[in-house]
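Take a look at this single chain, the form predicted alone, given in structure tokens.
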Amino acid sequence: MIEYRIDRGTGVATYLQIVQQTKHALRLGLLEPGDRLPTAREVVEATAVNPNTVLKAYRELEREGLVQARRGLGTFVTKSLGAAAAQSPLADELADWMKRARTGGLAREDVAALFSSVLEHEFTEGEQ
């Protein structure tokens, strides 16, 4: 089962954290179909939200056709995303440049804004 980690310092609000996680989770292959996601109670007893953002956060899951809410059961992950990823061996390729990225001394931040950069300059230019 999925484990929500909130930031409430990264600007990014805290149902869209909860949606980006979900997905990340389902490319990864982490969350499958028929896979019950945490109630809202379970979310809130472990991240300290409000009800009603994690409410908010499985409706857009659901309007995205990703998840469907059972009433009295929970709701459930209809549709996966991606290929497992985690599976690929390029995982073990980029978990070893992370720890060489650590042990260089970069910050997480730092590791974060360099992935991210080489990521948009490599998928924007490939789609040109």
The other form holds:
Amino acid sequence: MIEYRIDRGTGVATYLQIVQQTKHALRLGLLEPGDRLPTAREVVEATAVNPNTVLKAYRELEREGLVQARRGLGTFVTKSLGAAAAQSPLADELADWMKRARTGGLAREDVAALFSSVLEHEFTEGEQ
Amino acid sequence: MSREPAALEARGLVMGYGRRRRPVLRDCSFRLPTGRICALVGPNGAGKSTLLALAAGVLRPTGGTLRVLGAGPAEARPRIGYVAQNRPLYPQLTVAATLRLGAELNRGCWDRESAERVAYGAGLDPKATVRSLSGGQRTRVALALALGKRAELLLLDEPMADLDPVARHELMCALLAVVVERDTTVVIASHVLGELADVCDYLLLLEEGQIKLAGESEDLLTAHARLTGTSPDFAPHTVVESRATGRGHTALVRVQGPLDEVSRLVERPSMEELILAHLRNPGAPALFTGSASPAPSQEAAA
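Having displayed the form predicted alone, please output the structure of the form predicted in complex with the partner chain.
Okay, now the whole complex, with that chain kicking things off.
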């Protein structure tokens, strides 16, 4: 089961951190359709955030059609998020590109900066 | 909008200790709906502990009324868990005997599992006498009693003050787990603003015996903004705090009307910034969001 890690220093609203971490887990295939998200009790017991914050995050995920709350049973994942991306040819191409960058003499920070600048440019809407 | 009884509802509450001294609470009015986790903040001497003691029925107000769970504080007492600042316990009893006493006094509703979990969480010896405990360990036992009681309303006076960071986190998690299960209302008086921001969804800011901010954290935050721009004039917004920063001016304002996002940088303040700005500027007008205004008998809540 997914464990949330709340970072109080980022300025990102706590409920958004839960939303983002859930999506991240969906993308990485750590969560799959049918999996149950932790209950509000389980989350507050581990993170000491307000229970309503957890419920707000779950409502947001439900609104986006990623999970579904089933009364008395819990909240379940209903959709995967581009889990295919990890296995697609794009992944190989990116790995290949990284290799060339590295052999070309770019440092890790250079690659990261380049990557995020192109990312920003291509996805100007700031889609999470 | 019909309302169920609030966890706390104060109208014109006054509390003075002795006739010659300035009252600690002066015309204090607010409402705290049930099911919330509320931070009660304010500078030293603002009246936080007095307010909690009144709600717990330990003190009686000099004037005004305070309703607790729809009843008088004395009647509501069996439904309240109160952890006073001095953690009153019997020093000669062992921890185990203290919990047995709690079970005896709350027969039929005692939650032994929660109480023992909180009391013995950090390897506290059941046979140790209360007298021999450190401040933080006493807090543990006092909190265990309050949670074991299955109270509908928990009044916690500086519960985290004498705990180490690990114990703080552990006890806060244990507290929230119980609260979420039973939909308990919690009032936490505290100075530790950063930690409270994630835990609480309601705020009461007490200043010089009066409530200055009251309401859902979310509503209070959206009612304010941090503006930065070249002009020192922030009208029509109400300025809570402002200062010059190099060529620019930045202010925490109470939003009145549309925000001009073209000539100014508009940011959302954090709960901590909001509280600090109000603590530093006692002159800012009071703000109550809808659910925090004491029930108006006729007129609709704003």
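For clarity, a rigid core is taken as the largest C-alpha set superposing within 1.5 Å between two forms. Since the structure is predicted, the reported quantities are computational estimates derived from the model, not experimental observations. Positions refer to the first chain, counted from 1.
- With the core held fixed between the two forms, residue 19 has its Cα displaced by under 2 Å.
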